[in-house]
Amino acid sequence: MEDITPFLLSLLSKPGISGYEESVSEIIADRWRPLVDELTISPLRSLHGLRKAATNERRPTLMIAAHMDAIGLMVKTINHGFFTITTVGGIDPRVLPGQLVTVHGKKELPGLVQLMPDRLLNNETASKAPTKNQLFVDTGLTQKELADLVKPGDLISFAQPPFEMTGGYIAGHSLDNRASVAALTLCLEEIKNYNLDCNVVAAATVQEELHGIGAATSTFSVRPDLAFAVDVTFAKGPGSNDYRTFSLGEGPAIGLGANNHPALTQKMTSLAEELDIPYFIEAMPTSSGTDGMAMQITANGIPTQVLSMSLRYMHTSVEMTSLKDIARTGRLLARFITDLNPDSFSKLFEEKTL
C-alpha cells in the first residue's frame, strides 16, 4: 500500500470550507483520475469516482462517502480595520483566540484572531470562555486599506500548517474529514488491479458540516444498493475517557445502531477479525452525526454503514489522528469491495418474512 502521507498533507494545506470546496476537490480529482473509470462532479460540486464492474450485467452498486469540506470562519462586519466573525460549521469559540488565519478576500491576507484584553475590561472575562461576539480578526491593515480587499461574507480559514508527529500520528486542520478521504483513496489504490464484481462510487462530498447536503444529493443521484459513510469519531484524551471516546491508533470504529444496517455491521466486524485489524464498536443509538444519516434515508432507503477513525482535538486547527488507522480503514473497505458480488449481496440482505 502506498504512503498516503504526502497526499494527506496536500489536502490539509487547502481550506475547502463548506460550500467552497473547489481547492481541495482539484487535488482529490488529480489523485483519483487514474484509479477510476469515470470522474464526475455533481451539481453541488461533490466529486464522484466510478469503478465499474468487470461485466455489463447487472451488479450491485456500493457508494462510499467521505466528506471533503472543512469548518471555518466568515467575515461578518468590518469596523475600524477589524473583522467581526461568524462560523461556518461548528467551532468552539474557546479554541479561537490566538489562531493564525488566512482571510480570503480579493487577495489572501494573513490575520490573527484576538479578543479585548481582560485588563481593559476590569478583569471581568478572565474566568469565562469568549463568545463569537467578543472575537475579532486583525490583519494589520486600516479600514481604508481593506476597503477594496475584503467584504462581509468573505471566508477565513485556519492557517496552521499540518505536521507529522512522532508515533505515527499527523496533526492539522480539516483532518475531519480528509483523513477519511485519504483512507478512501488508499482503498481505490488497493482495488485498482482487481476485476470487480460490483460497481463502486467513491464520493468526496460537500457541505457535510452544514447538515450532510452533498451526501443527500449525491446518494439520490447515484441510487446505490448499499452505502458507507467514512468519517471520524472522538479519541480518548485528557478529560475525555468515557464510553463516547476511542483509543487513538488502535483501529477503526464500526458503527452499531439505528443509522447502521445490522447485516453490514456484522460483515464489517467479521472482516476486521479475519484480516486481524483491531476495531471498536461505536454505539449509535440514534443518529451518527455523519453523511450516513442523509444516505440512509435517501429515496426508498439505502442500507448504510458508518465507519470512523479516532480523532483527537476535533474541530480545532490541530486535529490529530493515526496514519496506521487510515491505512487499516482503507484496507478494510477494499476487502469488503473485493468480496462483494451478486451472491454475497443477496446473502447480506435476504428478505426476512414475519
Partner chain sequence: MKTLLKKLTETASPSGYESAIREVIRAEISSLSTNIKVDALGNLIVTMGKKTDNGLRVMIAAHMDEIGVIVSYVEKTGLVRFSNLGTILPQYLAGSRVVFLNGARGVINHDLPDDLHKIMPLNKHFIDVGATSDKDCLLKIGDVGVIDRSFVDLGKRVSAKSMDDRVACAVMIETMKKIKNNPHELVFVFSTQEEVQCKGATTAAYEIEPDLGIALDVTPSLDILGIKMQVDLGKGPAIKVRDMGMLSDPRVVSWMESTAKKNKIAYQLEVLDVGTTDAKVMQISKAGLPSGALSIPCRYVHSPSEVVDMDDVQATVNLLSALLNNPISL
Given for the second form:
Amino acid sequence: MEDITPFLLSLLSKPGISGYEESVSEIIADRWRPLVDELTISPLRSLHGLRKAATNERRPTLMIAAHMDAIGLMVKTINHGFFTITTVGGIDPRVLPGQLVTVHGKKELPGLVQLMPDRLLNNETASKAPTKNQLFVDTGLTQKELADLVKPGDLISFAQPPFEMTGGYIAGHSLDNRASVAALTLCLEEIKNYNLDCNVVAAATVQEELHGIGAATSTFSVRPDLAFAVDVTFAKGPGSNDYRTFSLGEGPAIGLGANNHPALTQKMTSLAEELDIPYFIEAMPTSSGTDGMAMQITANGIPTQVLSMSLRYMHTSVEMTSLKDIARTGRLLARFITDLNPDSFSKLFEEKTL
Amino acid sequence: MSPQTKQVLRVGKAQLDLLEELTNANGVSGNEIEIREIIRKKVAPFADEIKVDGMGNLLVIKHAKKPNAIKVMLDAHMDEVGFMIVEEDGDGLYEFEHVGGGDERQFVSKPVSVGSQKLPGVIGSKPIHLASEDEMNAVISQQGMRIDLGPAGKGKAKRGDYAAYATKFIRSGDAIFAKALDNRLGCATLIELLKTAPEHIELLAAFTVQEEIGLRGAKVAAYDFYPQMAIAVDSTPAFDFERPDGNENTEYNCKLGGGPAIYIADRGTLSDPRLIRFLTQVAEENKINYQYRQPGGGGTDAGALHLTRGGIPSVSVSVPGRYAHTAVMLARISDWQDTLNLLQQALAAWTPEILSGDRA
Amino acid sequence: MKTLLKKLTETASPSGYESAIREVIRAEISSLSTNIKVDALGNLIVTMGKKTDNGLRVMIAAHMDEIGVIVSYVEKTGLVRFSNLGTILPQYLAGSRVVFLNGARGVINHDLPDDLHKIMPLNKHFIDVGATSDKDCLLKIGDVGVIDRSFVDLGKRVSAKSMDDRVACAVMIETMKKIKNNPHELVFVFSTQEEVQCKGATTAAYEIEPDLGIALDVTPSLDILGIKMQVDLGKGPAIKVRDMGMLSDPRVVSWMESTAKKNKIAYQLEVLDVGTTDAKVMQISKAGLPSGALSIPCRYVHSPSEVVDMDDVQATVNLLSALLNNPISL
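Here we have the form predicted alone; I need the corresponding form predicted in complex with its partner chain.
To see the whole picture, the full complex is given below, headed by that same chain.
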C-alpha cells in the first residue's frame, strides 16, 4: 500500500477551518478524482466521491464519511493592532497562549496568541485560566503597518507545522479529522481494482466542528442504505485514562451503542478478527459525539456505524495519532465494501433487531 | 527607526540568518553547549583569544591596538528557559520540570525537542472534551502535563535530559517570532560588536551560562575579566498593551519599537549613573531611538557583574521583546538595529573621562 | 417608513400567536404579488417573479413574531406568575407593562429581593392586572401577552419594543416595493416562531427548497457601553460573518460585500458570539443551501425599548434591493 504520510501532511498544511474548507477540499478532490467514477460538491461544499457498482442493476449504497474541517479562530475586533478573537469549534482557551497562528487577511500574516501580563490585570483575572475573551493575537505589526490587511471575520489557523514522531506516529493540528480523510483515501485506493457489487460514496464533509451540519446534509442528498462515520477518539495519555480512552497505535475503535447499528458493529468486529487487525470496542452509552449522530437520523433513518482512530491531545496544535491505525481503518472499510453485495446486505440485517 | 537616524550597523540578511541559527538551536540553562559551539565558530575569524571557563562561559577577547586601553566587558547570556525530564511514565510519556522562570499557562500544546538526539516531542494534557467544568476554569497545572515522545518513544529519553521548545524562527516585515530571543538577541549583538570593535578598547565579550537560574555564569566571567566597566546586553519584556480595564498602562516596562531599553534600576542593580548619562548622550547625539526601561523588578547579568571583586561600574541595555520565557517571543528588527548602533557608537565614543569622576 | 415601523411595532404578536401582525403585513403587501400564502405554521409567504435561466430561487426571511410572556399560574391573591416566550431578560421587567392578546393589561414586578444588587430571575416576577383574587383575575393559564410600549420617534433614531424583528419586516416590505424585472424567484417569508428556535423558517425552507437563503434580523450594538463590539449604530447594515448558531456561507458574505461596495453603501461585518437567525435553519434544510444574513444594528435588543437608526434601516433596504434586483453569482 502507498505511504499515505505525504498526502496527510499536505492535508495538514491547509487550514480548512469549519465553513471554509475549500483549500483542503481541493487537495482531497485531486487525490480522489482517479479513484472514483464521479466527484460532486454539495450545496454546503462537502465533497462526494462516487464509486459505482459494476452493474446497472439496483445495488445498495454505502456512504463512508469523514469531516474535513478543522477548528480555528476568527478575528472579532481590531484594537491598536491587536485582534480580539473568537473560536471556531471547541477550543480550550487554556491551550492557546503562545500558539503560533496564521492570520488569513488580505495576505497571510504570522501571529501569536497571547494573554495579558498579570501586571495589567485586576486581581480577579490575574494568574487565572485564560478565557477566550482575554486572549488576543499579536502580529508584531503596528496598526499602521496592518492598515486594512485584516478585518473582523478573518480566519486564524494554527501555524504549528505537523511533524513525524519516532516510530510511525505523527503530531500536528487538524489530525482530527484529516487522519480519517487519509483512512478514507486508503480505502478508496484499496478498492480501486475491485468490481464492486455496491455503490460507495466517500464523503469529506464540512462543518462538523462548529454546527455539525455537513454530514447531515450530505446524508440527506446521498440517501445511503448504510453509512460509516469515520472520526477520531481519545487515546490514553496524561489525565486521560478512563473507558473513553484507548491505547494509541493499537488499533481502531469500533463504536458500540445506540448510535451504531448492532449488525454493523458485529460485522466490523468479526471482519477485524478475520483480518487480524487489532481493535477496541468503544462504548458509546448515549451518543457518539460524531457526525454519526446526525447521519443516523437523516430522512427515514440510516443504519450507521462509527469507526475511530485514537488520538492524543484532541483540539490542540499537537494532536498525535498513529499512521498504522489510519492504514488499519482504511483496510477494514475496504474489506467491508468488497464483501458487500445485495445478498450479504440483506443478510446483514436479516436476523438483527434494533 | 526614524529616517534621520545615523546608522552605522545594519541588520541585514547576514544578521538575521545569524539570529535564526542561534534561536533555532537549544541551550537550556546548564546545557548551553550547542549555543557555545555556534558562537565559537562565528567569532573565531576575528577574535584574538577564545576560552571556555570552568562554568562553561565562552570568553572572547579582542585586544586594543593601543596601549593602556580601557577594559570594557560586554555580557550576554547564552542560556534559555526550558525543561528537564525527571521521570519516565511509560508509553512515551515523561514527567518534567521547568528550568528557569516560566508561567505554566504557557507550557501546554507546544512541540519540544528532547535530549541531545533532539527527539521530537510535544507537551500534552487532558483534552477539552474530557475536562470537567471545574477543570476548565482552573489553570492546567504542570503536574497534569507530560512531555510525550509518542508510544515509540518509550525508553528513548532518560532522567536529566533537557528539552527545549522546538519553535522555528519566523520573520514578518519588521517583526520576528522565535524562541529564546531572550537572549540570543544579546549573543548576536555581541558577535556583531566583536567584528567592529574600535581600536582603543580592550573588548572582553562574555557569553555566559545559567543567567535564567540566578546569574551564575556572569559572576565568574566578571571575576576572570575584572573589567573597568561592563554592559549587560539582554532582552527585556515589553508589556505595552492597552489595559483591559481601560485605565492607563503605567507598568509597560518598555515598548516594542521604542529602541534599546537603557536600565536605570532593576531588582538587582542600580546602574552606574555615569554610564546611563553616557549612553543617553550617545543616543541623543547620534539620533538613535532609545528608551529607559521602567525602574522595577526583573534583572540581568549586571546584577552579578557590578558586585564582582572590588565592584565594576555596570549598566544594562536590552532589546525590547514581548512574551519572554514562552515558546514564542516577538521582537522588532528595528529595535535590534538601534541597540547595535547605540552600543557600537558608545564603544567608539568611549573616553576614560567618562568614569574619571566619582559615581554620584 | 417611520409610520410603517410604528404600525408594525405597536402590534402585539408573540411567538406562536402571529395572526395580528400577519394581517397588518398582509395589508401592506397584498398589492405586490398574486402569490401569497399562509402555511401550516403561520408563515406569510409571498412569492415574486419566476426563476429564469440566470436566476435563483431565493428565500428571504424576516420573522414577525416577538418575545412575550405566557401565564403559568394565577395566585389566590390575583397576582399572575408567568413564563417566557423567547428570551425575556429579567433585568428589564420590573415596572414594565404588559398587554395580553385578550385585551388585559398589567404591570410587572418581583418578590422581595434578598440582595438588591442581584437581578431577580424570571420566576420571582409576577404580573399585577389589578385583580383582588384569582376569582376576578382577567388571566388564566396559557394566556399570552407582550410588552406594552409605544413607538417613539427620536429623530434620526427611533425606539420601540419588538424592533426585533419588525424593523426587518419593514425593510422587507420596502424592498419588495422596489423589486422590478429581476431574474429570480423571490420568496419573501414573514416567518413565525423565530424567537423560539426558528421554527417557522425551518418548515418554510423545507417546502420552498430555495437555492439561496437570506435572513433579515437585528444585531446587538453595544457601542455606547465601552464594550468594543463589532457593530456600531449608524454605520450601515451588518453583513453577518457568524453568530452562535451558524457561519454564513463565505460566498454569500463576499457577494454581499462586493454588492455594497459597488453601490457605495457603507456596511459593517458582524462576528457575534450570541444568538442566531432564521439563516441557521435555512442553511441546513434538506441537502443544505448557501445562506447568509443582513443585520440591522440595534441597541438594547430584547429590552422594551430597542433603538435603531433610520439611516441604517434605509441603507439595508438599498443593499437588499441591490442584492435581489441583479443576477447572483456565488
